[in-house]
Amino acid sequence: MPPKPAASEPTSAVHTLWKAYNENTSDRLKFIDAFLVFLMLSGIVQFAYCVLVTTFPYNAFLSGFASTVGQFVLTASLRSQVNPDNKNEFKDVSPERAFADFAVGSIVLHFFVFNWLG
């Protein structure tokens, strides 16, 4: 048999992991890393439109940014600690005391967000 060109190896590495991506892992992470991709996907808009545009409002800039980034943080933070595989390292932590610690994070978090657009 003869090897297979070089170009299609990237192509058939990113088919495997989404193809073991989507037989592995649970609706409950799936749903989490969309909202990932949301976050960051909005982040890189904000961003560019501070850079393509205008940073006028500055705080307005700031605030979302800031937003994004620390929602992003305790949502990663939340997936680490509701993933199966890490049963070991967050013993203690239910998935319900996870999600409360998320939502506590979020509001502390949204409430300076707010108060710093003035």
Given for the second form:
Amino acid sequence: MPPKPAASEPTSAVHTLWKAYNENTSDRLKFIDAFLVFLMLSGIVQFAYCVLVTTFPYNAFLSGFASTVGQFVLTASLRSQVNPDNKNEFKDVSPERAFADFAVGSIVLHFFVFNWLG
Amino acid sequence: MLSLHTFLLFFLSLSGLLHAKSSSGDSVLVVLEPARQADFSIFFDGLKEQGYELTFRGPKDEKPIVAEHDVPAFSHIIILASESKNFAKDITPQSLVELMSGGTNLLMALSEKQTPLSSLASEFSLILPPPGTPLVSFFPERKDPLSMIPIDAPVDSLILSPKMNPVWFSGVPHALGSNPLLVPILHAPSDSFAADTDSNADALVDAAEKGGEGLWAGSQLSVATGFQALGGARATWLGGVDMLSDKFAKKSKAGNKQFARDVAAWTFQESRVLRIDSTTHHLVNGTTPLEQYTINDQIVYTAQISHYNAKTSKWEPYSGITDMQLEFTMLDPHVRTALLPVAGSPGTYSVTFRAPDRHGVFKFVINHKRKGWTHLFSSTTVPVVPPRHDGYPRFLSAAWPYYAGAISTSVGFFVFSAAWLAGESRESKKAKKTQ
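Would you generate the structure of this protein in the form predicted in complex with the partner chain, following the form predicted on its own above?
Everything in the complex follows now, all chains and molecules, and the chain you saw is the first one.
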């Protein structure tokens, strides 16, 4: 097999990573990742609007941005707790318990977000 | 006796209906040498016909006193004893000024001699020529002495009737200081000058040599001047008593009788008297005055103004003021706007304006001072506050990206949770099947 040109190496690395991700990740984790990407994009859009257009009303920016960031953190922790690879790390946290924690945490977060929004 | 009393009362009330009366009272004190009373009978009879009650007093008489316990005893005082150097001890320049601040109107005449009234005149910003120099004029050519001058009434006078015959004058002129409260009534003719009657030609020659310096001449001089005090009282200075005398009033084609009537009507507050009946303020879509307003509120301010009608002795709504202004001030006027009459409702002046974007203690101020008219002043204090915590708009269009972000996160959370739980039940079913 002739060696590939050096320029295509990073492309192939990303390609390999993407292939490995597709093959080795369960549907459940992929679903969580899709939600995480959505939250990240939403947060980026809000931050860009704040920087480029207006910070007024600042409380609305804070609550909107904090809701995406907070939801991202909660979802990320859910992902690490339900990942079968991390079973040894979270021995006494079952996936059901992890989802319950995530749900309660999110509800509290959204309660504060909507209080601070208007 | 009782019937006589009621009859008198009835007669008085009837005379009140029939005759013009002043808006500030009918009692008049005339300070005059008793021997000269007959010289002014036309003027005095005219006043009596108008419904005034005249009380005569010699300049040195002790009674009746002008003020008892600091309360003025008369509504108006006429001082025609212009030549007397000594007055009774209660008639001094100080006491007259005090009476004026108490609301008493004064009609005074000057003479070419140095008297207490001359020093009072300078307090009113009237500048008198040196003693012994009456106004003289060689024009128009006439048989009368040089110091008896017919003066044409001004065409557009605030106080005198239009189309009046010339007013005969004999006395001293005065120059006017810069006091804005002075109301010139009658100016000296442009070809007249103040000079000693015996040597007037010399005075002219002397003045001509000096280029006119020191000569009291021309139409800048005044022979009758009014003064509207800040307290509402009025004072009128005449250059000489003879303007009111029978001798001048009886001259052919003399306007002196009408002049005396007009000057007395203005001085005694019959004509050009205004007052503010009431002022009110409210929000544009409200009716009752608020204790405080919020910044940027739309406020309606309304004033009701009346004019005294001497013919009926009644106050009538007056819509004739076109240059009145309303100020909304906190130290400086933050808003100054025209306060115009409202068409269709007489006497009402109204304006709608936006309160400034500034909180503090503000005042609605009407401060309308015009020559010849009563001064109008009204001040109402209202606080202007910032909006309450719930007085701001709650949802702003600028914040829609943030609202959308927060709502989409919540919706995403619910959709995610629902899908997660659905997937879990499907998996458990799958697990059961495989078992």
